[in-house]
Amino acid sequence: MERLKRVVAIHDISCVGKCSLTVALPIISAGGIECSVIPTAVLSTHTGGFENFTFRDLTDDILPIVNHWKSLNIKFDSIYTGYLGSIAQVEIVEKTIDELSNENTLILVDPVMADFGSLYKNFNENFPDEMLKICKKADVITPNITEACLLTKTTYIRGPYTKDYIEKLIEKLKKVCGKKIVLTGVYFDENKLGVATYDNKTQKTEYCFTEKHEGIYHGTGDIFACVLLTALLNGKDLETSAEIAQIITAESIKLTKQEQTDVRYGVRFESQLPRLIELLK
């Protein structure tokens, strides 16, 4: 029997709202991969649309967890980083990557910090430069358009985009992460939404699109990154992995939209887990 691969997901826990670690654990596990976690914070809910949520910072717990794992000689096939709540956490996660990785460890960095042209409110203007340091350690990065602009100091524009704008942005991102890039939130018209991928092995930029659904759906970036990582660790190439991630994310949004439920609570990704398993075969 093939050895079970192991990922460590470094993310917050939003106890309600289906994002961060509460989607990473089931998605990565469904892909036949063990998912270990380093929680960076615990919140009663995510911060998108909820008020009076509780928040407990776990920054001081990260390195003791890492040191304990090192004492046990635990090895990881992949390190996946998502939302990091402060510059201090970014610096600690830099060290964590150095401590837990080797030349065979796949490092996927989702530089969660901004959307719709603006940094999230709790980050200052220095945060993108700190996030850049982690991105330079990555094998795969998954920024959205806003995050890509902040990482490359490119002027942000609202879509629909031109192919020229997207491919110039990817050229700049290659200097940030010269291996694999998945740029999310790409659209050339109002009907299709997707991603642009760049793989340093093929040196090609490819596109994948699905039906565009209007609205803000919390946790979908986390779902996309987790499915992408799971597919990569199951031996799929970057383009195929991005296509699978796009399908699962889009279908989860579609089901949620059809049900007309309160979108603050996340999307119906659970119903797509059987399909994910089939697509990975």
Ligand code: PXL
Second form
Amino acid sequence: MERLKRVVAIHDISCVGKCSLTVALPIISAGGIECSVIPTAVLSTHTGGFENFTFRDLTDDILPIVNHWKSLNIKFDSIYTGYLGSIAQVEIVEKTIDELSNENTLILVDPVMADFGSLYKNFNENFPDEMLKICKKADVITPNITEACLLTKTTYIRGPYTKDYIEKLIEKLKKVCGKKIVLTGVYFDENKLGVATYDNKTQKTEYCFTEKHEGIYHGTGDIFACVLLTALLNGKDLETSAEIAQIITAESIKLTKQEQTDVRYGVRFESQLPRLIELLK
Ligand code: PXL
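Could you present the same protein in the form predicted together with this ligand, rather than the form predicted on its own shown above?
Now the complete complex, all chains and molecules, led by this one.
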């Protein structure tokens, strides 16, 4: 039997709202990969669209968890970071990556901090510079356009985008961080939405699009990154992994749109898990 691969997902746990660890655990497990976790904070809900959410910071628990694991000699095939609650926490996660990785560890950093041109609630303007430091340690980064602009100090513009704008943004990202880049939220017209991938192995930029659905859907960046990582760990190349992630994310959005529920509660990814398993074969 093949050895079971193990990821450590370092994110908050938003108890309701289907993002961060509540999507990482089911998706990564469905993909046949063990998902260990370091919860960075516990929130009653995510911070997008809800008021009065609780926020329990767990920064002080991170290094003791890492030290305990080191005493047990636990090894990880991959480290996956997402939403981090403060600059101090990013510094500790940077140390965690150093402690838990070796040359074979696949490090995926999703620089979760902003969308639609603005930083999320709770972050200040110095946060992107700190996030850049862990992006520099990553093998794969998955910024959306706003995050890519913040990491590269580029002026954000709303789409539709031109190929020239997207490829210049990728050029800038290549210079500052990330060996493999998956830029999300790319669209050249109002019908199709997708991603641009840059693979340092092939040195090629490729695009992958699906049908575009109007609206803001929470947690979709996390779903995308979890599927991408799972596909990469199942041996798929970057382009194929991005394509699988784009399909699963877009289909989850489509189902949510059909259901017409309150979108703050996240998208319907659950029924896509069998399809994910199929696509990973
Ligand atoms: O989906 C990203 C995310 C994760 N965690 C928390 C968030 C968000 C986005 O708003 O607020 C707490």
